[in-house]
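Below sits a lone chain in C-alpha cells, taken as the form predicted on its own.
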Amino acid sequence: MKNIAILCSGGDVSGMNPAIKHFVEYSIKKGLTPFFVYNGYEGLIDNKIMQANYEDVAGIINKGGTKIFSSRSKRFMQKEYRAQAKANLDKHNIDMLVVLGGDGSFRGMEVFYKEHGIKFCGIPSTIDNDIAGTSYCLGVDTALNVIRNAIDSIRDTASSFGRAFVIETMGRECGYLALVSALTSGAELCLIPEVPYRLQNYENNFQKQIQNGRRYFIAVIAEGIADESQKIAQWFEEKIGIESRISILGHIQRGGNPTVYDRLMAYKFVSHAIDALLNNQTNSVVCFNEDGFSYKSIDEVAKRKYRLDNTLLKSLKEMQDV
C-alpha cells in the first residue's frame, strides 16, 4: 500500500476539517494509507506525522479551523531544514503530500519537489481568495457568511441610532470580501485596494439621501486600505452629518461552522488531489473556475498576480455612479 500525507500551511479557514475527513475516507477508499502532518511544514521538519484512520475524523466536519493545526514556517525556506522533512517522510515511506494553503505555502512545495521529489497537489485555501488561477478558494463562502451575520447584526444598531458604520473586512490587498459582502449586505459605500476613490465624489449623493429619508449608512472597506478607516468614519461626520462608528471584524472571518457549500468544495478539491496523485500529476494545484475543475502548474498559480472578476469590478462601478 502507498502511503499518502496531508497538511495545513498558513492561515486557517473553515472547510479544512471538512476536507482533512474526506482525505481520510477517500484514500482509504483508494488503498492508499494516509498520514496527517501536524503543524503544516514545521512538523515535516520535527517529524509531526502521524497515521490516519476513521476515529481521528469523526465528528469533525462541522467544525472550524483545522484538527491538524497550521503554521507559517521560515525554518522551511533553509534547505537544511526541507532536507531533514524529506527524512522524516521516507520515515513513513510517504512520497505523496496533499497541501492545504495558499501561493506561498505552494512555491515551498515546488522547491521541495525539485529538491527531493515528493510529489505534492495542492488545494487553494484562503479566505482571502486571492490565488491566481482559481476564482474560488476553500473557505472563502464560509468567511462570506460570518461577514453577512456581522453586517446584518450591525444594520439594526445603524438603523435604531442613525450612524453611519464603516466596517472592515480581511483580505489583505485582495478587495473581493469587501467586495462581494458589500454587494449582497446592501451597502452603499465599497472601497477596496484595486480600485481608486474619491470621497467627495460621494457627498453630494449621500447628502441627497439624507434630505430624502435615509437615516444609516454601511460602509464595507477592506483591510488593504485599512489606514483610511479613521478618516473615512471622520468624513462621514464632518461632510455627510451623520454620526459614525467603525466595526473592524478580524479574526471572526476565518472560523466558524463550514457552510454546506465549503463542505461540498472540500469533498470535490480532495478527490481530485488524490486523483491527481494517483495520476501522475507530481506537483500541481487543483482550480475551481467557470469550466469545472483543472490542474495548473505552480507558476500559473503562484507567480501570477490574482485580479478580481471584470463582472465583480462593474458592479462596483455602478455602486460607485452616484
Contents of the next structure:
Amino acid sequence: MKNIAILCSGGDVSGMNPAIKHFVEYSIKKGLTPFFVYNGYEGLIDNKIMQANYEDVAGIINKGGTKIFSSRSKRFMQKEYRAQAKANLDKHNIDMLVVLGGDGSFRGMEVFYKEHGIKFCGIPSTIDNDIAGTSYCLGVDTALNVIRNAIDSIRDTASSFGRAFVIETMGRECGYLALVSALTSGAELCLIPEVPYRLQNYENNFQKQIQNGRRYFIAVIAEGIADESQKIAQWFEEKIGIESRISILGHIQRGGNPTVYDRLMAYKFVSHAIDALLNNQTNSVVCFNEDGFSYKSIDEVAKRKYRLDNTLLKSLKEMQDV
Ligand code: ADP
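In place of the form predicted on its own, the structure of the form predicted together with ligand ADP is requested.
After this comes the whole thing, all chains and molecules, with the earlier chain placed first.
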C-alpha cells in the first residue's frame, strides 16, 4: 500500500475543494491511501497530517475555499523546519505529495524535494493566472464569474444614475483578470500594468460619446495599477464631465462556489498529478495549454515571468482603439 498526501499552499482559490474530493477518490481507485496535510507547509511542520476517506470529502464539491486550509509559511524557508516536515511525512510513510499552490509554493517544494527526495506534483492554483508555462490556473474561471456578476450589478446602478465606475480587480502584476473581465463585460476602458496608457488619448472619444447620449462608463483597472484609481476617477469628473465612483472588488474574487469549468479542471489536474507521481515523475507541475495537459519542470514554471497572451492583448487594443 502506498501513501500519498495533498496540501494547499499560498492563496486559496475556488476549485481546491473539488480537487481535494477527486484526490481522495482517484487515489483510492489507484490503490493508494490518501492523506490530507492541513494548513499547507505549516501543517507539514506541525504534523497536521491525517488519513482521508470518502466521508471526508462528502458535500464539498460545491464549496469555495479549501476544507484542508492553506497558509504561507516562513518556517518552511528554513532547513531545520523542512527536516521536521520530512520526519513527519516519514511517520506516515508518505513519499508523494500533490501541491495546490502558486509558483512560490512550487519553488519551496523543489527545495524540499532536492533535500529529502519527497516526490511532488504541483497544480497551478491562483486567481491571478500569472504562472508561466500554463495558460490556465485553477480558480480563474470562478473569479472571472464573480467579477462578471459584480460588474453586472454595478452596471445597473451606473446606468440608472449616470456615473462612471472605476472597478478594480485583483491580479497583482498580471492584467489577465481585468482584461478578460473588460472584454466580457463590455467595459469602455481597461487599464493593465502590461500596457502603457495615456488617459488623454480617450478624451475626445469619450466626450463625444457623452454628447451622443452615453449615460455611463465602465472602466476596469487591474490591481497592478490600483494606485492610479483615484486619478482615473478624477479624470472622468474633470475631463469627461461625468460623476465617478471607485469600486474595489477585493477578496470576493477569491471565493464563491466553483464553476463547472473549475470543477472539471480540478478533476483533470488531479488525475494528471496522481498519474505523474505513479509514473515516477519526481518534481513536476501539471500545465494546461492549447494542446492540452503536459508536465513541466519548476524551472519552466516558477523561474520565468508570465506573459499575457498576445491575442488577448490584441483584443484589448481593438476594444479601446480610439
Ligand atoms: P504562492 O505559492 O501563492 O506563490 P508564496 O510565494 O507565498 O505563494 O509561497 C508559498 C510558500 O512557499 C511560502 O510561504 C514558503 O513557505 C514556501 N516557499 C516559497 N519559496 C520558498 C523557498 N525558496 N524555499 C522554501 N520554501 C519556499
